[in-house]
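One chain comes next, on its own, written out as structure tokens in the form predicted on its own.
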Amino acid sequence: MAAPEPGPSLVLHGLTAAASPAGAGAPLRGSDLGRVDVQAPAAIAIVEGRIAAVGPPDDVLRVHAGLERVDCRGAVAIPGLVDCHTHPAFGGDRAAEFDLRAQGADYERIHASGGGIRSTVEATRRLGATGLADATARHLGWMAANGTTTAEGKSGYGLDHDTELASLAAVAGPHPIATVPTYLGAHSVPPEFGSADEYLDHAIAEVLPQAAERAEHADVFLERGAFSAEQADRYLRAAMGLGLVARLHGDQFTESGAIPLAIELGARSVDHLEATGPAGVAALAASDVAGVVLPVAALYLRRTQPPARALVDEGAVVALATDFNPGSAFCDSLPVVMTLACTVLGMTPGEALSACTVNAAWVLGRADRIGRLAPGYDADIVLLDAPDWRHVAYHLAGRDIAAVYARGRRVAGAQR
């Protein structure tokens, strides 16, 4: 991937305060997870789109007196939000299948009748490659807005050579934000194919070689009715062989074997987890492979939540993602996940900050330049109209977000 070009320089002051997960090492496991250094009052010190410095107000603005002054006027800054399972290249919407389930339909029995992910897949084939770009960008819009500064995106809603490639090419931009590109070749069967085996070995003969050249990790659903492990175990081994990163959806509704094959593998994550047990708990806390937990998708499908409280304290690596995507987790929203992490997961308000910021930069192997406000990071900054950094979780779905920057470029301003 070339390199980003340099951003501005300048000096965000008259902040309350400026809040970031505390140390200097990723991932965060246990205990460390939860704590976050505090200064208040702060300025930051931006130079060609790189943090210079955080501290106190007359020391930062005396040693960076020559650079342009942005008044904050009492905002409390983070880092920018990390959004690392996301699936924004899609066409159409699923709203008559979210008026279904609400009438007692189940997911899986939506995807066994043809609704589902395969009614997506039809939407953005009919999309083609500028409409499939149109609407990615639109969605990443939506995320910046909410204080994600780099988000993950998957393919896997087209299912076919070309709509896959234009997925990738869709989620690569460029773009306002930073963005990972994932080949979510092994997403679901499409019609067109009469078994996994068969799709599989299209999938890994004719796109594979040309999807590694764009993206950077390879993602299976790993799943009762899409693919099985020793499916996933294929594809995922000719992906990390073309030099891509390995990761899985699994465990989301069954323990079909997700866990034990990501050790096995060395991926960098399983993501879902919502049937995770106590054997799959203990397995990933002695492992380096990650927990990305996504609270919509488990409170979209009236699901049990992951056992992100039981991750923590066992030690795993557990990130927080929204999984945004058309039929189970419509939502952009990281704040809002952070808000689900402290109310129904049981996670505390660093926890949620720091599996939103340096946990989900480890997974998107960026921990060593995002996901804290701390010299030689990009400047990715989230400014909250709040007086306290924690409003970011507290005020379910609220208008605190006051800016955002990626690389020290305003990408979106006040909500209000």
Ligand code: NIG
Second form
Amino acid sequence: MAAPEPGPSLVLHGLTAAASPAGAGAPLRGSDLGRVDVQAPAAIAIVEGRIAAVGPPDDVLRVHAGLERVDCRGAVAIPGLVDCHTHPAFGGDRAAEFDLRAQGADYERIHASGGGIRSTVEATRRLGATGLADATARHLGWMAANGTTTAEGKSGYGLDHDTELASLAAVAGPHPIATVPTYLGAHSVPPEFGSADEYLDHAIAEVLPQAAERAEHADVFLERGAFSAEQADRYLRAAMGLGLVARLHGDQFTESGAIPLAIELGARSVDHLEATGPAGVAALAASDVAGVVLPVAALYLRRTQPPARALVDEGAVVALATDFNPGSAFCDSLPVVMTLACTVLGMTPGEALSACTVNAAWVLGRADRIGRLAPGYDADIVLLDAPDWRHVAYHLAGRDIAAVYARGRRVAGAQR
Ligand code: NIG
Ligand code: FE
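Hand over the structure of the form predicted in complex with this ligand; the form predicted on its own is what we had up.
Complete assembly follows, chain above in first position.
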């Protein structure tokens, strides 16, 4: 693979403040999650796409006097947001299903009767590789406009050899923002297979070896009506044997054994957790498996929200993500997720910021490079036209995002 081109060099000055999760380690747990360092006023020096300095404007401008200057006119800087759970590789839409659910139809019943995920599989297969690449790029562009500078992206709406590999290629890009491809081969059983086991035999033997060359993570939907704990165990062990990091969709509707399995396997995360009870919270808190909470999915499906407050208080590694997908969470905005975190999940703005930056970066295995405004980190920066960094969560829907820089390049927002 060719070495990436060095990024630009510049100084962002005229910042009212630069706010970043406190400390240097990752992941952040318990009371550390909510601590935010604020440098006010601030300037940020960027050298070849990496942050070289964050500090008082006079100091930064003196040391980096030769660099191009960009006047940020009073904006507030926060780290580029990290979306550690998304499904951007799909065709079609599910507006009709959204309408039906608004009238009371049940998501699991729609899935069981061949709609839901399966209808998106049909639409995704119809797109072909080029259409799928275009659709995925469009979805990632929406995320970038909302401040996301790194997004995990899952396959899982192809479920055949060619469409799964095309999905992973579509996520890999290149794109203006960074991406992390995940093979979600075990998302649903496609119609051409008679049973989940028969499909998994095929996916493990025929798709996984090539998927493992393109993906970093493997994911499974462990749930009644999808895959059992035994099936998830078999699929994830095969994926880990090929070097993939294990992730699980777990406890979305029922506690089906995702947390004990994740801990046994040494998985990176269990995502959803709407149905997780006190024992699951305690088990996660005592482990190194992250709990990724997805408040938009619970909102869309009118489920109880995941026990995020208890997870943080008991010391679990907590990250937040959109779960962007056409069915349960058609939302590409981490600022919306942060607002939900601060309203329905009982988290503070500081906790929400760290859960969408440092801890999400840790879930993606990149906490040494992204998730903070600090020297040596990628110059992934969101500028807010607001008097205080907390407006990213306070002002619903990321209304204050004025510009987004990914590795020093402006990928969204007006020229400043
Ligand atoms: O994370 N739960 C499984 N998968 C997705 C939704 C898939 C869909 O409805 O298309 C999720 O919510
Ligand atoms: Fe998901």
